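First, one chain by itself in structure tokens, the form predicted on its own.
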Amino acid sequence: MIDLVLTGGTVVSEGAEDVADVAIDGGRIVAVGAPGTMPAAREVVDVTGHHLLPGAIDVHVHFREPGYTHKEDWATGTAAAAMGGVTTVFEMPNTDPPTRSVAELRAKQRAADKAIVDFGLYGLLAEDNIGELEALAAAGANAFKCFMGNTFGNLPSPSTGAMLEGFEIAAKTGLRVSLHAETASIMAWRQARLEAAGHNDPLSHIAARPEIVAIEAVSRAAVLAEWTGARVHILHISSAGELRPLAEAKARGVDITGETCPCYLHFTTADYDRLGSVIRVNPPVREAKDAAAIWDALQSGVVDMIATDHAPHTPEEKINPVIWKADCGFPGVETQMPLMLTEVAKGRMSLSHYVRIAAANPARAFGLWPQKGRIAPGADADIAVVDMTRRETIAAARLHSRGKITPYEGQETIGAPVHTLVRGVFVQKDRTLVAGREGHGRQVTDIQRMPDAAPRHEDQSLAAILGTAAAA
């Protein structure tokens, strides 16, 4: 006898919705047909006129812990993804202290032991810990993250040859570097101008981060990327002009995928006014032509997933008339799920290109294919049951983050996860979150399988030098 049969269903995949039941053992999905033909189970749960979703992978979520536990921890954030149909995180390396050695890797693991959902956990790209990179990797990392421009923590962003080591070595650990790609200098410029200037104003955060300093870093990326063989991924896309540099290296071969958040889709400087310093995040929210640009390019395929960059502050960090002293970023982990089916109700997507860019796509990039981001024999049963006719309103005092002020206030969603199972379990029933829960949360390295990098054909790394110069 098995664990747990859902039943009456509609199990979506990339390709096709169907009427199926899908039969769990042991964590894993061990059959899906048609209904009425599973093995007997100790547990049997209708879902007729549901939806069966693969739970969202969110590759950029900052859950702050240690260090900002007054923003978020792993228990809250967790939480938070567990009641939007996330079963997935991939978290930010920007705590404190930075996870840029294997001993702050450690601590970092010691604190998801309270996850809920399963995790990934970046470890830091930076000037000065580049001879920690391959222990890092060893030691369980998933992904590393490279901030070419600065954000929450004021990381110091590296210089262009260290990035190039950096992604030397990465390329030999087979993992991706995820890059915040906006290029410091010039934005450091811009806004020291600025704010001598007295422009204190929200728009004023555009002017000193425009659409070229993502150009330019996206461009540079994509070079070193192609030059080391290194797999890269570029974070919160935001504007229409970086989509050129990422789509060319896409067709020159580069190993380079891209995600946009959905506050890139749905608002624009015309919510400024409303919104004033709650609308802050790094980089900013632009035109309405980058909107448009962006939602293009993930309808075909030159933005490869959506996330989140789950970043929560209090409302007293966020709210602020000079908008250099606002906190940047808002929560999102919870609420992406309900706006983006909210998008396949206006017909603006399927339902199954969602599965695409929310969970097989992810799953393809980050190396937990074919074991998660779909609903199949022998993968783990991550799933999120949706009503795609459920209507919720959007409010800050019910998200589960610590972080309670968001730039949705107020909006309805039509489609919610009423459901979410990690591993076969329950973490979310009826809309309510399950208790005792704390802990289910795993890290993927046991599961994680990055396919061999791209080869150079000639090895000019600066490791490779160095070590032939010490032989001689």
Second form
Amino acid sequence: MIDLVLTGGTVVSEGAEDVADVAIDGGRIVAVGAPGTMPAAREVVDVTGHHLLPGAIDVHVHFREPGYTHKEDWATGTAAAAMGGVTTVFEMPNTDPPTRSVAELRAKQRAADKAIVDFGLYGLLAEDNIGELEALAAAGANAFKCFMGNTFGNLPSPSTGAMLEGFEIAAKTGLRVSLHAETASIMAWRQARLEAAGHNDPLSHIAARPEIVAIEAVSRAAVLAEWTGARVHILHISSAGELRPLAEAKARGVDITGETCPCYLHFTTADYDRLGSVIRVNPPVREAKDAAAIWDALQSGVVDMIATDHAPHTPEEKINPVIWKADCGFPGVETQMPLMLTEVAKGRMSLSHYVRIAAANPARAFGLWPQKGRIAPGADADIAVVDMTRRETIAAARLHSRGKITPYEGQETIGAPVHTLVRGVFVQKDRTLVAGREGHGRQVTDIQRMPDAAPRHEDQSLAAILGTAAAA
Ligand code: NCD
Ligand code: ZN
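Moving on from the form predicted on its own, kindly provide the form predicted together with N-carbamoyl-L-aspartate as a structure.
Next comes the full complex, and the chain you just saw is listed first.
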């Protein structure tokens, strides 16, 4: 007797959609095949008419704990993920304290004890913790995060010198470095000039952070990645301009990936009047031509994946007539899948391509493949069972996140995850959170450190010259 069979659904992979049953035992998928051919199971759930997708892997969420639990905590954040068909999240280090040492990583792991879905944890890569990076990697950080530009948490951006050393070290750990790729000095200069001249309206946020800040940061990060062999990931791609250095670096063989978030596909400068400071996010939502170029790049593969930058704040923190005083970001982990399935329903993207950008590509980029990101024998049974016809309306009040404010308020969606399974266990069933699942989520520990890792110019690295390199 095995644990569970999901019968009658359509299994979606990157290449195909097939009517098939899925057999699950001990948290793993043990068989996928023709209805009626599965081993006997203790539980059989009929999902006829629904689609089975590998659960979404969202490599960019802010769950705020420790430090800002009035905005979110690990229980509410992962509840939102479970409701959104997201089975693994990678959580960012701009908490209080930030995740910049082994002790702070341990504190984050304790906070995450109540997680409902699986998770990875970012360690910070900053100027003041260069000496901690190897220890963070050894202690179980799943990736590094480098804030090239200021954003919520106000963590100082490392100089290019510190970044280079950070990349030298990261290259040897085999972990990916995710970049908030906006250049701090350009933004600080421009914001000061704008503020001094009394510019306080929502569009001034873009004036302070124009496209060039992303182009400059992505270009610089790509050059440092190519030089050191560090593998990097560009977070929240917002502009047409930064796609060029990203595509060029890929063509040169740099191990660089990129994500965008739904807001950069759906909103433009035309929405600032209506949404005011609610739309304030770093990097900013830009012009229609940017959204169009990012859509194309998501189809062509220049942009590898969809993430959410789930960044909850309270309504009081979000709404302010002075744009500089409104907190940046909004929740997203619960609404990404319904919003993107709506695009599938409209014919803008195939369901298979959605599986590629929401699950398979993030799994590959962050070393989880082939254990996660696909529905196939041997993989974790992380599954979003989706009703492609289900119509819903997004309402902040109903979100499971503590961040009860979203620019998508009132937005109608077509398609939603009606069940979510994490390692074979229902964490969401029939659009309702399953009680008692806190603590089911686990940190992804057997992450692959990409054995083809090839640090470059190692002889010129500071560790080699100063003789501080750890024995290989
Ligand atoms: C994020 C947050 O609030 O933590 N805010 C945002 O505007 N995106 C930080 C970030 O990802 O830049
Ligand atoms: Zn960011």
